[in-house]
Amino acid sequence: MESQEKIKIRVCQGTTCFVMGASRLEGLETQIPPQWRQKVEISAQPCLGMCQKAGFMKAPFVRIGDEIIGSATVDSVLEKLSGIFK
């Protein structure tokens, strides 16, 4: 990965994901360690379309790069990032 290439984090804000906890991910930017903040780009998406594929009970969904995290929490996103940045 080039040093300028940012890791894209997309938080689903579709109705199911929002109701199932995506709203708790809104403060994700402030939870990311300072040394990683310039290396990630976080945005909300209207819908990632994962409820139809993986099931509603795995919401909320977050896409980090090409990988989808189901039942996403701030902790699970940070854990995934720590694996990427180690």
Contents of the next structure:
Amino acid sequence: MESQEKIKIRVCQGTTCFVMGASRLEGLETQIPPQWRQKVEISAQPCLGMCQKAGFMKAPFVRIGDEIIGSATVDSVLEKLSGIFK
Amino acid sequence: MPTETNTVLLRREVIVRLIKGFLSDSFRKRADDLPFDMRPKYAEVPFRCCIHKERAILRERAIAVLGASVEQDDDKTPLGEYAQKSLDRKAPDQTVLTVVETACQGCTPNRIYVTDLCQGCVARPCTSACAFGAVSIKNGRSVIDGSKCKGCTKCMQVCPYGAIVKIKVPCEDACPVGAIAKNEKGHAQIDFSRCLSCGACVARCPFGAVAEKSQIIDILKALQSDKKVVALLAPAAAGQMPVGLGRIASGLIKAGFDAVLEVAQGADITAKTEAKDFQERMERGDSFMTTSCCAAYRELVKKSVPELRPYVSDTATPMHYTAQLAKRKYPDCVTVFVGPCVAKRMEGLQDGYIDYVMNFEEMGALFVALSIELSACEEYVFETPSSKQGRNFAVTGGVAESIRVAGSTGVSDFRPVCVDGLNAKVIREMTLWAKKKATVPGNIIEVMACTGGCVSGAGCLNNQKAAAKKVTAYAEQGAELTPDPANGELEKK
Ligand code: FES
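If the one shown is the form predicted alone, what is the structure of the form predicted in complex with the partner chain?
After this comes the whole thing, all chains and molecules, with the earlier chain placed first.
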């Protein structure tokens, strides 16, 4: 468990995601429960390319590990994480 | 806009879809289909009682984006027809707000209410605190008689349990001049003879029931014409996106604008002109002067507090000066002010130098519709660099400070006061200043209708705190404003 790689969380800060609500994810870092903090690494990234593939209506996008979630909110990111860490 | 709530995102989606519709070869059909594309058969119904209500609301939101008034809608005119009208009209409508009637919840009226937390205590301070005899005890609990209650909140203040609350109608509570109230049909109605177009109700209604009548279709038409179209980017723009102002400007060029001017450039002229005005007024013995750049404040003076008129600086707004510069440089061009403000839309309709107004939300929607990724745009180089002080106009305190710097060679007695957000109380106070019935706490009064300044405007994309920080950081990179004589060639209105 100890040597496990951190789960990478990439919050899209591309233009489409930002306009369609990415600033709602601003507080994400602080809302990760303490027991998970060491296990994740959060950063912002310009356009993940999903706005073209999946459509702007699904923005904002967040990549968690290899998976991308659309219409992302702090809650939906935390839910995904709880699935990973259960 | 404080937070990106669901209503805000819905509105943005409607704008993006209509822009895409305009750019397609089937605008009318895409407009007709919009409510059904957003809520297709069997789709989830996230917010309202049923899919039909959601579609009806989306239809009305689309009417506003197409620039028409929902108040005049008959429920049966197809959206495609509204789309066609938006294509045919020569000029935008003369009112800037509309109530999305189906979205309006018809909230319970403003009142003071005793909740279940009432313990029916023995002391009963609420009954004795009420000067109007409105509180009585029924079944061991306090009850308020609405016909006697004057809403003074004394009972609330004395309740040891905090069991008495004030129920507010958000739009009515937000409006500084009582211009929005429920009509006999039970939904909000705007009294345009009083409305300042400040946008407080737009920002506050949790149902998103007050909407701006957009000019986006008119702007798209201009972009497709052979006329030059110049964007005038308000100082608050620097805080709206993850990227800086230069890239936002490049994005606008990609979207089809021919040139972009920083309105901060006009703000520099406003500051210098206003400093001169201030000096003259102090020399002739005036007790105070107020700034003139906030469009909602100008409406306030015009519509409800004429006593203040003599104290408002005669200086024109940064938007006006910048538009004038644009029209001089590109004769015959179409000017589009891009800003955070509902009231600027109103000002734009009254100012001959301004053709259209687009808010930041509509700008963002334009980028989304055209798939313009700003981080991939290069830095736009503005022809005339703006000053640090001009860039700071968007944040409370910035305007007064710019006048101080611009006039640093003139009046030494400079006592600024910021009216940071208009509300009924501060309007009463200012009226007393004008009537010489109360001492004015300073001699130069900066008035901002929105608390925090333009970065809190209802048409913003980013939240106020983040935006203010970015605007200030951008301002810091600017050169100091030089206190030289104002650009006398530009006309005031
Ligand atoms: S902007 Fe987020 S995926 Fe493109």
